[in-house]
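First, one chain by itself in structure tokens, the form predicted alone.
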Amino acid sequence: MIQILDSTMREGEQTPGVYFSNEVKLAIAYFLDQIGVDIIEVGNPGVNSEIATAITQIAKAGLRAKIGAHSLCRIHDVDKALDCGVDFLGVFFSVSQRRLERDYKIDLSSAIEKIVEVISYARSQKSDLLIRYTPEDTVRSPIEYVVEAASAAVRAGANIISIADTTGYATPFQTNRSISYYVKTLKQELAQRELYPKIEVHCHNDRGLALANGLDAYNAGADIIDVTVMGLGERTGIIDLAELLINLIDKNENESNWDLTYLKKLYELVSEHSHISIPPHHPAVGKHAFTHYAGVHVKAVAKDEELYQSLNPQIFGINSSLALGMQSGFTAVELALKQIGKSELVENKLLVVKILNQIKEIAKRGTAIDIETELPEIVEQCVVDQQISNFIYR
């Protein structure tokens, strides 16, 4: 069963100008708890102490997930990490040549030197900890270096190595680049070393392929995979829990698993607390996800919704709707005239049309008609208007 890590504090908080605060992450928590995330990554409390206190709360709420901390590899991080009472321990060092060469200025040898001290004394300091290696921009390393760092890291107490796709480089369409090619390769070489840590990947969408990465991932073994509410992170951000979630239940992972009627209040949440908007076409979550518009689909959902949907809405606790507009029909108007407690208008065709004919004029606009608030005031214009017509001409 594949385990979905949420990175929406830590990774989601990289993303320029959005700060939540301790309390706003703790209600995040418990809507990702609710959900069945299996991991939520708070923060790294090496960057400050409000992180660190964010981490702690969480920690000590009783929830079902495990709670985890980012981490320099560095002694002193740790320990910052491990007072805060984590669960769960990320600790991440690249070992791409272009990073030893010209940022850390080190050989392999002496970078799989400094990963063996810190994970091995993160283990000796809680034997139940569960510790994650992440050798930074992974698909960029040499794999024969990421083969090594990764024998060195599971054998010095990681139960986790996870690939990471740091600069969107990956791609589901070139063998070399692909995360499915890491993912096989790593799980492949590390047995024969009889080494056997969970895989995880963590795809950002710098070429918009982040999700087909993680489904990539997913179909070559992959044991966790990163996400975060409306794909936030650094640049272009990561994999969009959602997006994710709905392409797993249609690979025929248990849904049971999951309680997807919480993941529109989680993204409400966090949209308001990034102050940024969720797209109307985002799947599952977004206000159109579920709108049904032109003439023709409207028609036909009328009759069986399947016909124009392949996601069932209640499913995320919600229904399908219809709005109107310049692409509506008949049938749009009489469902909508149902849906305000009208449908006694129904049987009025010419009125109906009367009602239609105004809904496109005024759709010119270039805004969607609101059924609740703006229809009623068309209908009962229409409605006078019929009236004075019928006098008129009597």
Second form
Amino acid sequence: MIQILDSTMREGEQTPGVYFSNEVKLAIAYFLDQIGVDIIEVGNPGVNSEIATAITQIAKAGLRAKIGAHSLCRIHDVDKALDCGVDFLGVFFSVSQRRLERDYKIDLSSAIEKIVEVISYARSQKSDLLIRYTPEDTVRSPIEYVVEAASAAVRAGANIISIADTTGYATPFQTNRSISYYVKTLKQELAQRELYPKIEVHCHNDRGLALANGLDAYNAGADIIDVTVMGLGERTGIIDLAELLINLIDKNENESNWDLTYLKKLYELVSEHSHISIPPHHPAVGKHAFTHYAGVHVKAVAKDEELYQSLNPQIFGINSSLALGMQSGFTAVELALKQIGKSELVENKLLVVKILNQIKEIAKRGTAIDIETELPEIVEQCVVDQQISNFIYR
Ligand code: HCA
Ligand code: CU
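Since we've got the form predicted alone here, give me the form predicted together with 3-hydroxy-3-carboxy-adipic acid (HCA) too.
In what comes next, the whole complex appears, and the chain from above leads the way.
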């Protein structure tokens, strides 16, 4: 069964300007745990001591999810992570030619020596620790280098190898540039060496393909997929948690194990504290995700919601709704009147037309009419107008 690793507090906090206090982090962790995320990557304790405290607190919170730390490939940093009492440790070290030559200035065998030293050390410190090794920028690294580094890491004690598309370079449309190619080849090559680590994928969204690549990896047999709330992260971020879950449910994955009724609350919390608003048209959790607007749509949905919905909003603990504005028709006004407890007015067809015309006039301002707060006033005004004209023309 596919597993989800959430990195909202690690990768997500690498969104320019984003800061979550430790109190907020604990709340995010609780929501993720309620939803049923398998691994929560809380942060890199090497960044500062406050992050180390957050990891320690969350590791002690008694959650079902495995709690993880991210770490540079250095023994000193691994010690810091282990001091937080984590179940999971993610160590990253690139083996791309460019990185080895231009940044680390070492060759592949020295890189592998370093990786093996650090991973063996981590394994010697905690026998049941889940250790992930990520050859950062995997999909722009020669596959032979990735296989060699990954094999050495697994022999040294790593349980998980993560294929990171660090720069959002991968595409499902070109075989040797696809995540699925890396997943399949790595699995095959490692199996030939009798090594069977779990394969994780970390897909950045620079080309808008993070989700597509994640699903491509899923089809190729990936075991773990990284996500963040709202797809937060460096630059254009990574796969969005809600978007991935919607699509995995379609594959009948884990349906009963995930509780998606917590998604909206989690997104609202993260949005509030990241100061990044949820786009209204965001799948599942956006304000308009299950809101119907145009006349034809509202009329059809009044008979059968599935005529314009392929996802059941109840899965997310949400009811479908309607919006009032320039595109509205007669049915929308009737439904909205019922919604505000004025169903007796629905029979007065002339009044309904008057209200609809008034709505369309106001809608020229360019935003929807709020049913709860604005409609009652519009109705009242139209009722008064009608009474006056009835009086005049009596
Ligand atoms: C980073 C880069 C990273 C690491 C992923 C991993 C990436 O910010 O450190 O360690 O699995 O995209 O490669 O997020
Ligand atoms: Cu990343």
